[in-house]
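As a starting point, one isolated chain is supplied in structure tokens, in the form predicted on its own.
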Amino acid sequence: MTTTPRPTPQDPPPARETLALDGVSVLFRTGSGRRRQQVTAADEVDLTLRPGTITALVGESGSGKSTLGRVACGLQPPSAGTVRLDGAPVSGPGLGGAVQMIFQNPAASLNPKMTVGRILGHAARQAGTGRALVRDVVSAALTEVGIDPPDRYLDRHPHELSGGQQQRVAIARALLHRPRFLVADEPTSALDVSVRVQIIDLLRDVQARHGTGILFITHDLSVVRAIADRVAVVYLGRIVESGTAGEVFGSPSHPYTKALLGSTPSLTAAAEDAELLRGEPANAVERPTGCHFHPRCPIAEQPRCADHDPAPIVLDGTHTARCHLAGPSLAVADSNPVEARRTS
């Protein structure tokens, strides 16, 4: 009997083996009466995740990253658009067990009244593990995430663990469900620097061992450089640039991406060479017309950028940018799903 090799980023899996956000928009309504307002947290987003690939979602706070992560794991239904697994529409928490989420604050995501053994035992039983095997399965999961010997921790409560140990328990809980995809929402931001490196290495090991696809949500570009195969840059609910990590870091083509990279501390670049962001992020309630980034853009052309909403253009390979000035003008309506929906 022969086995099929597990797909890797160098050997992409078939197109059907994906988790895809197809034209996803998320609208929230706030206030009441005359003060009732609509907030657009995500706006016609197309994003595809593949097994064995780590995709980083980056942007400022309030850009819509976490909302997209919650949509991807079924915790937030989209107001428009579809979430597809292997091409079929799916919905509901965990999307049928295929996706699990790792939250930013591990202490808040673990029940403080339960021991580690009970927390993980509950997850194991939910995943279909027989009661007689639960302890062995939980112990193996703890060992896999670097908590060893596991018997020393099974009777401890979350508050008796360090932040790094809590996050390892949260990762173990997610893996007990044997997900095909993980959504990691700022999983290292609440940890010490030395522990962050350990958690990043653990996630990379999970990816390599299980072929798991990971959506890694962060604002820390140094982490993205270390872990990501692909990068999607989000501004005001839209993906404004995407591509492989090499494409985005090596040839950033959207002014917002360049500004994010310019704001990252460097030991070699001169301060005056940095393309820093100016102004405050736009209001998600009253978004600018045209290109949403134009009020903060150092190269915006008026009235073009203020009046006309740019469609994503393909720059090279899988590298795309949503900017009038990112590359040559292209007729993308036939090849770009966002533009096709807008003009249909």
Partner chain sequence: MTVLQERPAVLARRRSWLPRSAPLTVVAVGCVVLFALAGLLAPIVATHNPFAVSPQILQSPSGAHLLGTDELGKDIFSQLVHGARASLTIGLAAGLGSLLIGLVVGGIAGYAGGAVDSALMRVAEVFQILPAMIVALVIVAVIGRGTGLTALAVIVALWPQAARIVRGQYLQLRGAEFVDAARLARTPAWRIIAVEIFPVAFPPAGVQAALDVGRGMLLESSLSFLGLGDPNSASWGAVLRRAQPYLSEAWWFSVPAGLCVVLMVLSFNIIGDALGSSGTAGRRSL
Second form
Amino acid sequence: MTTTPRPTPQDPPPARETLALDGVSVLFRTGSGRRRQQVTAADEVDLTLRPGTITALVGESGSGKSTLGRVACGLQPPSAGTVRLDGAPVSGPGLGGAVQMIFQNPAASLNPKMTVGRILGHAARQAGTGRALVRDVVSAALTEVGIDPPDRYLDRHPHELSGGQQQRVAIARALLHRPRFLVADEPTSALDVSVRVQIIDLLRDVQARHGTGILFITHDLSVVRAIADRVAVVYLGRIVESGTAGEVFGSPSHPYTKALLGSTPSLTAAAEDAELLRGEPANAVERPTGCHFHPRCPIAEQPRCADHDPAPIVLDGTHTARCHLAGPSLAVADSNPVEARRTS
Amino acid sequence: MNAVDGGAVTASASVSVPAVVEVEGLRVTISPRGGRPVAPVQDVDLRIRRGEVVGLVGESGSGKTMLARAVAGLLAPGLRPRVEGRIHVLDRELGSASAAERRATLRTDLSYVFQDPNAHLNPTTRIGDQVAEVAVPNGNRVEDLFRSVGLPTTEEFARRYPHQLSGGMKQRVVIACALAKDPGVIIADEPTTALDVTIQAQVLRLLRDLATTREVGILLVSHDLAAIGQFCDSVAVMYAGRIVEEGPTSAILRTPRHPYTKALMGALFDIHTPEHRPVAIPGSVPALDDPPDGCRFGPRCGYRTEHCDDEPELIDVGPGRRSRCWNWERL
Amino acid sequence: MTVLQERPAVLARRRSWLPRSAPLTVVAVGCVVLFALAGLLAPIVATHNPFAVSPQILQSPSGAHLLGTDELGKDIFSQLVHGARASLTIGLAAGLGSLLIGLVVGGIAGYAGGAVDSALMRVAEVFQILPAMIVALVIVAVIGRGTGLTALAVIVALWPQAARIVRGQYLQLRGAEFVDAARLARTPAWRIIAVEIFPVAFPPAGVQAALDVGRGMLLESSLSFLGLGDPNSASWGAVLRRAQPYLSEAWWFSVPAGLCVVLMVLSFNIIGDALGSSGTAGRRSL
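Right, and the form predicted together with its partner chain of this protein, after the form predicted on its own?
Whole complex next, starting from this chain.
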């Protein structure tokens, strides 16, 4: 096989080898004239990815998790804050070739007019493979993602592949660039249940074999629980709880995390056990005052939760939660009182 | 054809509860332009009782949506569909009825909730007016309907337009519309797939509660076995156009008696048992125009025997349970 | 890693360039081929020299003159055969020219977006609201008359429509995930515009180009009819213009030329529509 050498999992990566979002905010302006609005998709988010680690970013639609994913791979420049690779600020699509992305809709992520061979051949050339080696490298990449025999697929167009095969080709394309980090944005939500497992296994395989750090963006906590090393829960552009998977699932501390856990369908629990959230998610244009979650929160204490914005509280080790009522410490020292109330 | 008596029976439901939908020997054949005729639904018996939520589960290509649409008379004419077999809705046989009678029955007694609430709601009409349009002729009040689906009953809210609502709220408005004509049956086709998890649970629980309080029979079509498992009385699992297993939900999830059901459950990640390693189902759903001989699931099945070269019938495998597998006892 | 055999649930059928059962399209294509051949082989097909004057003026159709003669005794059939060459040339030039400008301007506007897009589209609008006839008049008045200049006038009038369609495609496709993937691969912008998006965006523009061939021929005829065309050309519009005084007395002078124009414009419209609905056009955004 003619693959180029990659970092082997045996070498433990130095601790400073990270991809970090440092106080990243993303604001979008929509509409024009009097209907001009500002959407806060991300609000001073800190997030660190480490090699060989799967970090899950969990949230519902409109939480800003996909925007954070796009920032992490350089497709979306942050409005404020910095993206750092090994401590140095980086920008531009792919952050200088360090990051690739796996998209939600595999059919849309492959050019419909190009064959598999051409799509991957272009990626290989772009990654610096010599012309003579392209075919071998592409075949090896297809074999690695479980498309075998590769020759049978090189001349096919994306629409001639199943959803699972399309996603495998997309992963092969990303791997050809030998990325240090992968952003996978809902990579399985467009796929059937029976195929979902295969793609997740493949991503874990990639992580283990190449020491790739993966940012796994999803709304599905059951997958997160099974594969993630670290978890960050996002609500309205902010990380409300984060920690290792053990910490977050072992003692979920933010009421939103608890609600997500309770709402996740399961074969092994009756629905009646679950406590459901009231109300609908607020929109990112008019975020509630104080703690953004307070209008839906089952344990909110007035007026504190409506007036004061909770700062992240360190609960234990790397486990933090952004809630006045989380953990032993109930300090509100860092929060800022808000004069005007704008409840939506 | 199998006796209808062996159909889906809820463990709790007594036999005297009348069925609102009874389907027997249903076969749907479509002939899309430029393609060969294929039968995405074959040999289906289905029964929904008052107050019961029946889940119809399957992956894409299983024929579940085609089945639901055939019952509701909503098959796209462009597919040139042909429906054979008997469909009773509230004791009226739709197969032999005239087109006008069929439409009248479906209009008054059956509501359909689509995956995308935007497909149902008129973007230029206030939501209160949209619900009133159906509710008032049927002697219902918009306020009552909004209350029963958990929407605000204020005048201000009723005057909103669909675009001013979130996805979950829109789906509630659609459900209010569905209830407005006091139907005997609601067919909900992936009603929560477009919604967030926290909202999905709310909407499914709402449907569950409405079945009981309003004595409606609900057919809940979904690809999500876990969601179905939590909110349905009974389940029918579809594979390649046929129901392969049916029965009370709890019994099926405890002891699946068809290899496909078992494999589908095994492929799920579960939030409460992270140590469970899901296993993919090898192979893929057979193409409609090229089904395998014998059991449709045979080529992907780990329990396959020589017997499976003959296609199995749905056979009784327990109280109210049927499975289309020769080897169900070995599972 | 175990290899799992998967198959797409529904294998997309190979899309044919033309829809299967469309007799009208076949007729339209046949017409175009026929006229194109006639134009190409004009010296062979024509029975007379189209410019040869004779004393037999305004003769009705006969064995000697299939479609009669004009006011100078020239053979009308031969003029129409040679006219096919002139008209089709201008039509094709219009279609290709507006497509080319449309692709470049629309592609840049749609991919760049923002201020570039606004500026280019305002320019296109200016051309779009000016009636084609006026644009042609200005060109003729300022530069002069000639086949090339007629083509130029037609292209100037037609390109904004093509540009709008291409721009819409690019605007929609630049946010597509496969374009994001290309950007992550550090593909240069020109390559994304020309290699990644172009093949996906092209079909609707191609449909527009087919329609533009018809529109171009119509416009050329109108210009010639008004005397703004190439004075030395034997295009159908030119024949029509000279037939003007004899409309009532010599139908064979005007009607066949008019039919030629109608038939060609109709054929290109039918072909354009067929391309648009055959699925090769993909999603049309306008």
